[in-house]
Each structure stands twice: as C-alpha cells, then as structure tokens.
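Given next, in structure tokens, is a single chain: the form predicted alone.
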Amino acid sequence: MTTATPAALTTEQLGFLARAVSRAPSVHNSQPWQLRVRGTEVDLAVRPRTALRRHDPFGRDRLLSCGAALTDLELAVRALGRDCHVEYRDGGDVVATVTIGRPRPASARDFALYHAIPRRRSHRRAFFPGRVPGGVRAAVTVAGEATGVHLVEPGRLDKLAELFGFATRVLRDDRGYQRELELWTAHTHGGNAVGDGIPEDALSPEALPVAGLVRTATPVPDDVVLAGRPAAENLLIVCTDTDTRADHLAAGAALQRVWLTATVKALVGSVITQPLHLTGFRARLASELALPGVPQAIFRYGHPAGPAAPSPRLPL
C-alpha cells in the first residue's frame, strides 16, 4: 500500500502564510525575512540589506526576528489544518525550513495563538497601573518554555534599574546609534502605512527609559525614581543555554509564543534588546540577576493604558 504524498499548498494558502509571517515583530520593524516555496517545503530566509550595524552589530536581533516569523509561519500552517516540521539551518541565508505534512486539525491553543497574530502590537508606552495576576503571568511564562530556552521573572530590580540607567546614558550619547535610529523612524507612521520602520507616534518617554528606544532627548530619572520603574512592569528575560545561531532563532520563536499568549489574554507588550548589545552588558546582567543562561531579550508586558496602532508593513 502506497502512502499519499502531502499536497502542495495553493496560491491562496501561500498568501495565508505570507500574511501571518508579515505581522511578526522585528528589530526596528525591519521585517528581515522572505519566504521561498519549494513544493511542500517553505524556506525562511534573511532578506538582503536589512542589517542594523549600530543597533545589532552581530545580527542577533535579526535572527530573533526571524525566529518570531517562524512561529507565525508554523501557526499559520497548523491553522490551515496541516501538520508541519521545523528544521533550523546552520549557515547561509536560509535560517529554517518548514516541511508541510498531511492534514491534521490544529489544537485549540495553536488556533487561538494564530488568531492573536494580527492583534499583537508593540506597546512601548507605560502600562495601566497594576500587576498582572500571578496565574496569568505563569501562563505567559510557560508559553515560551522550550528545550534550551528559559524565561525568568527577574529579581534584584534595583540592579536591573541601575543597568537600564547606564545603558540609556550610553545609547543617548552614541551618535552613530542615534543616526541609525533616526533613519528607521523618520517620516514613518502607524495605521495603514506601507513600508518598514518604527512609527513615530509609537515612541514615548513615559515608561522605562529603554522601553521606547533611547533617543538624544530620552530623560533618565534620578536613581530613586528609576529604581521604581521596573517594579511597575511585568518583565521576562529570555535566556538560552548557549549563544549560537540556533539559540537566537529558538529565543525569537519562544518570545513570539509568549507575546501571542499575552495578546490572547488581552495584554500588550514590547521587547527590549538594545542594551544587550553594549559591551559586557549581557555578562553583567546574567551575573547580577543570577540568570540561568545567556540573556537574549527582555519582554515587558501589562494591561494597555491606551490603544497602539499597527506598525507599517511591506507589501506581501
């Protein structure tokens, strides 16, 4: 008895996948990915000329972004009622391949996460006052747990605030960083705009100094005020056992599952990575907070204090 070969996707189904991937979060909303379809295999590749040499000199954030897009791709395949297998690639511009399998109903959880994709927003402003209940925080945290990936609610918030203050001062005075950030925010607005980059109206000095991306005019509160800022946030640090390309992809994939789970629960969030690129910052963060691995990103989330417009997107 022969086994039927899984059917290739139709043009409409490929558009379904592309739309899901297009809504993934990415560093500076650079959307640094592209899809290549080969029958029942879909390659996720790095899009040329999307490097951020000052913000992301080693390309970690670009791989985190591709990991988030990979989660959206996998959820979209499952929402179509198909099984799939994900394989990371060690080198080259193709970072992962998703092999589409036979029909298989999506789980209720995956279906809920898929439907959260278009509702997810980067909320870089202050949250509505009040901590998220413990049971909800636990569910958000568990959503990202995977082999080699750990999510930690940080202790020693006084040390974390001190490190954030240091990073803000350094980035505020880094002219190269500021020029690059300006290029990715100038003349960019949210809503139905087409393109890439960060919407100007998405940036705000209201929250943690580094939450809205550091600009030359970003204020740094005094130590007492700054120490209280992390306590008003719900924070998760995404750590990996090692620091390879596969780890960066896995961290991004886990981060997106966390973010979508928060979205399902009517929460909003944003990602902090820019301090982690400063020399020695990750090592000090891991030491001061006794982290169980290499920190790759910090996720802040909470109840929205106001609406956040969707960021612009490149044409499919």
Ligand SMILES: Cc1cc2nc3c(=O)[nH]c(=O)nc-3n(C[C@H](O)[C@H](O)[C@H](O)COP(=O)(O)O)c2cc1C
Contents of the next structure:
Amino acid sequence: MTTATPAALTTEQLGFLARAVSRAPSVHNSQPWQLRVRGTEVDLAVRPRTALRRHDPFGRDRLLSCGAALTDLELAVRALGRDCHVEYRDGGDVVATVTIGRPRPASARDFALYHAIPRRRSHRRAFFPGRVPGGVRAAVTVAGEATGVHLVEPGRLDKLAELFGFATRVLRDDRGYQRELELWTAHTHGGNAVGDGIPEDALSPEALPVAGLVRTATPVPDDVVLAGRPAAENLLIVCTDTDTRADHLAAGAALQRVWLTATVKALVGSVITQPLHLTGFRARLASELALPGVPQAIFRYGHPAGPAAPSPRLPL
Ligand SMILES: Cc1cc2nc3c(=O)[nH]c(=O)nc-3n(C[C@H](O)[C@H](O)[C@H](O)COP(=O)(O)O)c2cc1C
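Would you generate the structure of this protein in the form predicted together with the named molecule, following the form predicted alone above?
Following is the full complex, with the preceding chain placed first.
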C-alpha cells in the first residue's frame, strides 16, 4: 500500500491562510508576524522591527500576538479541510511551524470559530449593562483552557480596581511611554485604511480606565466610581504555569480562542495588557487576586452597546 504525501497548498489557499492570520489581534496592531512556506510546512516568524520598547520591553506581547495569529492559522488550515499539527520552536525568529496534513473535514466548532475571525475586533467602550449568563461565560472560559494555561474569572474586584487606578496614574505621566503610544495612534484612520497602528476612533475614554489605552488625557475616576467598573464587566485573566516563550505563545493562542468563541456567541471584548508591563504590577495582581499562575493578559467582554470601528491591516 502506498501512502501519498499530503499535497502542498495552492497560491489561492495560501492567500486564504494569510488573510486569516492578518485579522488576528496584535499589540498596538503591530502585526508582528510573517509566514514562510516550505511545501506543506508553514513557519510563523516574528517580523523584524516590530519591537515596542516602552509598552512591551521584553517582547512578551509580541509573542502573545503571534500565538493569536497561530490560532487563526490553524483554524484556516482546518477550514480548508486539511488536518494540521502545530509545533512551537524554542529559539530563533520562527516561533512555530504548522505542518499541513491530509484532507479531513473541519469540525463544526472549528468552522464556526474560523468564520468569526473577520467579525472579531476590539470593543474598548462600555458594554451593554448586564452580566453574561453563567452558562455562556463557562463556554467562553473553557474555550481557552489548554495545557499550562488557565482562564480565571477574578474575585477581589475591589483590589483589581485599585490596581487599575494606580496603573492609570503612572502610565499617564510616563512621557517616554506616551511618546511611543502617540506614534502608534497618530497615523492611522480606521475604516478600510491600510497599515498598522490603532485608529483614534477605536480608542475609548470610558469604561475601565485601562480598557483602552491610557493616554495623557485619560481621566481617572474617583475610587467609588472606579470600584464599580470591573463589577460591570465580564473579566477573564489568562494565566500560565510558567513564564517562557512557549507560555506566551500558548497564552496568545488561548486568548484568541476565547475571543473568537465570544464572537460566535454575539459578544464583544477587548484585551488589556498595558498595566502588566509596569514594574511590580504583574506580581501584585497575581498575589492580591490569588491567581493560579503568571497573568499574561486580561480579557473583558460583554454584550455590545454599539458598533466598533475596524482597524487597518498591512497589505498581505
Ligand atoms: C498581546 C496583546 C496585547 C494587547 N494589549 C492591549 C491593551 O493593553 N489595550 C488595548 O486597548 N488593546 C490591546 N490589545 C488590542 C490591540 O490593540 C488590537 O488587537 C489591535 O489594535 C487590532 O485591532 P482589532 O483587535 O480591532 O483587530 C492587545 C492585543 C494583543 C494581541
């Protein structure tokens, strides 16, 4: 019996994969990935010159972004009706290789997640009031569970609000940080624009003080108002057992599964990592909220109160 090797993808099919990857969320919409194709193997590499020295000094958000892109890549391969295997790489600029296998029909779940890719976007404004029902929250949470990754609904929301207030005050006055942010928010105009960076109209002055990105004019509400904000949201903290490159990729991949699952359920959300990069914040968050590991990202989600502007993408 001969076992035929899986067929390489056509140019059209590769375009299909590239489009799905390009719609992944990324820190400051920097789209820090690159695809390299070798027959039936697709490498996901970190794109050079996408470092954010102030927001992401250790490149962990860049890896989280690549992890999110990896989820899109895997879902797109499966939606094409092909099996695949994902392997993380330990060193170098290639962070993972996706090996495309034999024909295999996509599961209904993978297909639904794949179709949510173009509909997902960051909603940084307040949500429609009301908590998401417990059963739906459980489904969103479980979508991100993976080996070494935990999705936690935080308790101690008073502590969280206090930490957010502290972070907002520090970030507002950090001139180096604000200069870098200005560069990533000044030049892009949303809609169908082509490029990277965050459009002004995708940001929000409302909701949690750090639901969008803290800028020089971001107001810090008083303690009472602040304390009520996390309680009005549905929050999940993505934690990992350890803090390696593989953990960052796995956290990003899990975050995107959670976000796409929320999208399938007609929910919207946004990610907060900005305060996690402040010295001491991550450790305080872990200890004061008794988290089961290293916090990598906070996902806030709920029912949409209105539309959100799409952000641009670099040409494929
Ligand atoms: C790892 C990571 C960190 C992010 N951190 C923040 C953040 O702190 N604040 C924020 O408003 N958005 C954050 N985002 C969302 C990105 O800014 C957003 O995905 C990007 O601008 C593209 O827009 P879209 O999500 O609407 O496609 C983050 C996204 C990722 C993947």
